[in-house]
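One chain comes next, on its own, written as structure tokens: the form predicted alone.
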Amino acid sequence: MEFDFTELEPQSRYRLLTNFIGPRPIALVTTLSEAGHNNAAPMSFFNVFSHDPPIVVLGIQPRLSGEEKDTMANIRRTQEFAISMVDMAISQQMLVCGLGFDSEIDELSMAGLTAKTCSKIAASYPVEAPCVFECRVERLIDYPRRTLVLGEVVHMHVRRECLDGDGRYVDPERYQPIARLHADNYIASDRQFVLTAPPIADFIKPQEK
């Protein structure tokens, strides 16, 4: 099957790219209101872009009447925000986090998570995430029924046991996020395994003198 994309309405354009395109990253994205409470939402339109400078980059939708997300009005006010990973251990209440409650809901409260104030950034976290970058804006990109919200890590914290011995790498028994594929499926990182690319030289033949 072939889809023209200039032609296929927006719809149908998400639901391609989004079943094809995966597995996406689960960036639970805190938040603080204007009134001094937690705002946290689960984002899929997520992923890392640069280490020098350290870019992620979010992709945040309006709601369905075109009124801004709590979350993109809070970024847009204090340019700042944390995205925590998602784990198995967190996934319920991640799901929770994203149910829509009234703008005054303290959402890492109502999903029974352990707020801690981030180290650099006017913003919590949740204590229970694996890790969690603490941002702030780098630009928005304004289109008209997305914002792209590039943010520049300035903190990092993670938690000791998801590090190997000397802390330089994930420890892939410990450190298993999962990720979304389509609709209410997601994957676990829980079977992970090592490809080895080849020598380039076994694809070379030598040069003959």
Ligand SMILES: Cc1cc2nc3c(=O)[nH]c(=O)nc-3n(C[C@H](O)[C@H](O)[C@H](O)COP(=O)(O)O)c2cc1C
Contents of the next structure:
Amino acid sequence: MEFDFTELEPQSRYRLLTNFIGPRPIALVTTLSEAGHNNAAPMSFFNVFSHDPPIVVLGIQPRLSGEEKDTMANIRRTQEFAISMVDMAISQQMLVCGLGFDSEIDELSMAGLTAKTCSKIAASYPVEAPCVFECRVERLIDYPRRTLVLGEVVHMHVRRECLDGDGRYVDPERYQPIARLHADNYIASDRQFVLTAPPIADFIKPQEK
Ligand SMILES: Cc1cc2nc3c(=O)[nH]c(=O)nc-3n(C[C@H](O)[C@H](O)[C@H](O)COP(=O)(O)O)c2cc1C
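Since the one above is the form predicted alone, can you give the form predicted in complex with the named molecule too?
Up next: the whole complex, starting with the chain shown before.
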């Protein structure tokens, strides 16, 4: 089948993009409300796009009513947010944070997560998360139906056991984030495998070498 995205209506574009571009990592985004409450919401329109500068991007859409989500309003006001990666242990709590609570509800506490104050920004993160990135807004790109939030990572927390003995690389047996596929389908990274590229010389004829 072929789909002309220039002709498709937005709902079909959403269905096809989210059904086929995956798995997408999940950021549990924590921000501070104007009244000082912890807000938390999962976002799977999320990834890292640069290390120098260290930039992550979120895609946040408004509610069906057109109103901004609490996460977006808080980011706009404070220019700061934290991203916690999500593993199986906090997958249910992540879903609770995705429910549409009023802005005065502390969503970390509602989900049974333990809030800890961030080191460099005015927000908290759940200590149960395997790793957390503290971010400051680098720029916002506003489209009518979505805002792209480019965040510069200013600090990282990672649970020691998620790193190897030298503390440099990830321990794949210990750090196993989950990711979103389509709708309510998710995938765990507990079946990892090593894929090594063959040497380029294997593909070049002798006279070309
Ligand atoms: C796994 C998952 C991924 C989600 N990804 C996004 C996303 O990328 N962008 C978005 O706007 N909403 C996303 N949502 C929906 C928000 O989390 C939901 O609207 C939430 O209630 C917003 O909360 P807030 O008003 O506290 O910001 C996602 C929900 C789930 C469960």
